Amino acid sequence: MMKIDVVTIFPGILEGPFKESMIKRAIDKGFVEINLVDLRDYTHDQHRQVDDYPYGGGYGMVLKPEPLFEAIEDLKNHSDSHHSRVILLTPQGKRFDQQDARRLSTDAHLIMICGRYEGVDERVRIELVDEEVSIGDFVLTGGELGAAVVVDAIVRLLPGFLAEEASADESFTGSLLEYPHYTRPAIYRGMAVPPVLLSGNHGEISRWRRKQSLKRTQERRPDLLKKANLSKMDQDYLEEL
């Protein structure tokens, strides 16, 4: 079972996302244990202070090192895993992608730190953090929503949770966007399902889906094609487009 500890000063933000849909199912079936860790539980003053003004002046507050060091060390000490990977959610981190989700889904214990305000004391980043992650080139009020996104992407890839076929053709798997999908009715408001999908010819369907995937990727995310594993047939089709 994977264990994920999410360190935050606002655990209530994350209670909803982890109690619904597939995440809840993964927890109920024993694929993952998710713990919301209130950073204020690791303070020792009357006001449970987790932040302070930055040295040198400037706008905003900085998360203090003491509670973060105590929290991470405590979570590691109570882990059954020999290695706990500590991830800091921050706009300065590497942009998170599907390959990262797949890689992290093989870890036994993840500890996620939700940044807040102007960020964390630099000594936390230097001494405790294994990698820094961003979900995009924009700034949120805190790392909680980013943590929810990362956890969702990881959990759905846990071995045995989803059928392997369910994620094999998804967008970003193999560096291509997914092909279009259709369901009943075959004709709706004059719009018909492509005949090939009704043909029952699985070979033709597979080729149509591959071409649609290539076309959609070229139109929307041509940058992904640079790292895609393309066959000669794929390349010829892209040249036609």
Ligand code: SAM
Second form
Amino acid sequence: MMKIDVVTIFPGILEGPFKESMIKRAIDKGFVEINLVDLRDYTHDQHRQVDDYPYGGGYGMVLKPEPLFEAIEDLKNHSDSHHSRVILLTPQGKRFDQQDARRLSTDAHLIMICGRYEGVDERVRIELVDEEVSIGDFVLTGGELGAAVVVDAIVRLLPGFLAEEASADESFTGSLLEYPHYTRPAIYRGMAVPPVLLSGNHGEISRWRRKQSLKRTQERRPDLLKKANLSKMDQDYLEEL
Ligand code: SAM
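Starting from the form predicted alone above, please write out the structure of the form predicted together with the ligand.
Okay, now the whole complex, with that chain kicking things off.
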């Protein structure tokens, strides 16, 4: 079973996302154990202080090194796996994508550090962190929502959790965006479902979906087509478009 420790000074923020729907199911079914680790439990002073003023002056506070070092060391010491990967959520990290989610879903133990204020003391990053991950080119107030995003993307890919087919055609899996979906009713407010989807002809449906995927990707993310594995038929269709 995969274990994910999320180190935060606001564990309450993350209680909701892991108590609902698919992530809850993954926890209940024993695919993953997720622990919210309160960084303040690794302080030794009366005020349970986790932050301090930045050397050199300037705006904001910085998460102190001592509680983070003690927390990460403790979590590693109590880990059943011989390798624990420490991930720092930071807007300065590598932009997280589906390949990262797939790669990390094979790890046994992840420790995620959620920054706050101006971030964490640089010595934490240098000494403890294996990977720095950003969820996009914008700045959040803290790493908790980023950790929720990363955990969600990883957990749904845990081997055996979702049916293989569920992620096979998914956006980014084969470098294309997924085709559009329809459900009942067949006609809603005058808008009809494409007849091919009602035909029961699986070959035709699968060709239609492939074309829709190609069309969408070309319209919205032409950059993805450069690394996609395209057949001669795909290329002919794109030229037609
Ligand atoms: N001073 C930092 C900088 O300019 O790079 C930004 C700090 S931000 C206000 C506080 C914390 O939110 C960060 O330490 C990080 O953990 C988290 N965070 C903010 N934006 C993020 C992003 N795009 N991806 C992942 N984590 C982010």
